[in-house]
Amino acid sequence: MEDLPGIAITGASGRMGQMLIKTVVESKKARLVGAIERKGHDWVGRDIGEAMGGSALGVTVTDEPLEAFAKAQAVIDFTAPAATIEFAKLAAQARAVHVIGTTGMTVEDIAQLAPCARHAVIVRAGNMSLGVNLLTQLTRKVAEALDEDFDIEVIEAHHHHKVDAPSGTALMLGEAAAEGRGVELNDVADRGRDGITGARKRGDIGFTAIRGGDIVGEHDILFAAAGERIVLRHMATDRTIFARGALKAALWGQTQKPGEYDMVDVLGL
């Protein structure tokens, strides 16, 4: 087990935390050695597996993060843009890894991880499962080979605990549809409507966020134009879909070089 890459979980308590811990635990090609809370959290200090309602795993919770990524091979993330700005850094000084599943996170956000990826791989993605992936690959494609007559509406749904909307993964798809029309999605994006907003306008991205009960994600693209419509959908009814995305990831960081990756280099798509 020594010889396995160490893996650090930030936001330990989070239910993605918990799940990447489990992913890590039963994975047999890494080794769970951190796991991070911030100050003044009631894990902090006890064993990871006691805290979660198991058995022991001879991992303590803890709210320094530098000593915990010290011991790790790579750092994997999802909690909040200002904190995973925060772990970039001390990744980057221990030469770990960081897998970055962070939503919410501003164009100035990203551009700060850039002087931390001169020292060590940063695999940033808005989704980190292999279907989502390859759902942006189709969208660049179809928006690509369909002009302006098709309007573009990305729908996205997700459990109420979410705080962020539009959701990463919508905006990572509103990316791809963007780029494969040749346009900014700064520039086209639609994001709210309300009241009386007067026609669509033509050539914009369109983005709709329906938040309720528990739904993990779903992501429809939708291209409409008169008399037909194309959808592409992709369902997710498992967070465990992103764990294991995530850890892929971390284990494929080893063997690369410093620098800003996603999910398509990991996949190789």
Ligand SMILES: NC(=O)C1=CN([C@@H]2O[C@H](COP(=O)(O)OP(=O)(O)OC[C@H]3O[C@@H](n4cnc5c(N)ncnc54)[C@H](OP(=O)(O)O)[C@@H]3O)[C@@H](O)[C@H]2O)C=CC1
Contents of the next structure:
Amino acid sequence: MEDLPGIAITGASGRMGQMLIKTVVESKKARLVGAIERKGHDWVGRDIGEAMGGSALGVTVTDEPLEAFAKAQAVIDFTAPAATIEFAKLAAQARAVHVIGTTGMTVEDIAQLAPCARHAVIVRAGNMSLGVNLLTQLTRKVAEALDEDFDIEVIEAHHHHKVDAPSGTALMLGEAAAEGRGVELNDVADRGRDGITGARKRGDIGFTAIRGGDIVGEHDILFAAAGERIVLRHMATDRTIFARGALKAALWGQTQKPGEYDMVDVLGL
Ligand SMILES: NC(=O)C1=CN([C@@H]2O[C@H](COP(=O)(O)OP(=O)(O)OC[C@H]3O[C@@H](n4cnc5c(N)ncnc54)[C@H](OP(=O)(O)O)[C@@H]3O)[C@@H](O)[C@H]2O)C=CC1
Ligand SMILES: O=C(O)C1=N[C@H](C(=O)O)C[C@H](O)C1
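Next up, the form predicted together with this ligand, please; the one we just looked at was the form predicted on its own.
Below is the entire complex, every chain and molecule, led by the chain shown above.
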């Protein structure tokens, strides 16, 4: 057991934080060594298992990330952009693999990860599931095969707590479609329509975000032309798919050189 890679989970009380803790505890390939919450959180100082309403797991929730990261071989982080940038610096200091599921990061945020990746492995993806990462490959292929007679729209739906839009997954799919077309997503993305928008611009890649109830995550890539439509779809019904992918990335990262990677690298797609 002591030989298994130790995993620390940030944002331990969050929807993904709790799912990750369960996934690591149930895994035979890793052990839970840290649970981190922010200063002032009422879980700090409590056993993480008990705080989650179950039996004790022998790991006390801490608000000292560096101490926790120093005991870990990997940090799995599904929190918020500002927190993730700070955690990246600390994970690099601790030479721990940093698996980042956090979405809503700007280009400037992402640029701040590069110096950290000189010292530690970073695996970052807007979606850690096998299905979505396979779908990015399919999206690229379909976009490559079709010309601009086919309008591309990415439509995503998530629960009403989600704070960022378009989702990280929608942006991954949009990037894949743009790559397939041989264009820069930034040049063609249409991210918000309201009022008199004018007719759709040929070659644009549109994004629509639906928010409601407890939808875990649904993504359609629509290729619409005169007289026909193709829809590629992924539907997540359980967050374990993201947690399992993140744990796989944490274990995969143990044997990699420092640098920035994504789930396509991890899954070998
Ligand atoms: N890549 C993927 O496969 C997936 C990515 N996600 C992404 O993961 C992230 C988290 O999602 P979810 O679990 O639903 O969100 P939650 O709001 O349930 O959890 C977020 C956690 O992060 C903590 N946190 C937020 N800001 C800070 C901070 N500045 N310092 C320390 N801790 C902080 C929160 O603490 P507090 O409650 O105190 O604010 C909370 O515990 C989102 O960006 C989401 O899009 C989600 C699912 C899959
Ligand atoms: O916030 C979520 O819940 C999810 N976020 C990720 C995203 O932004 O794409 C992944 C998944 O869809 C769930």
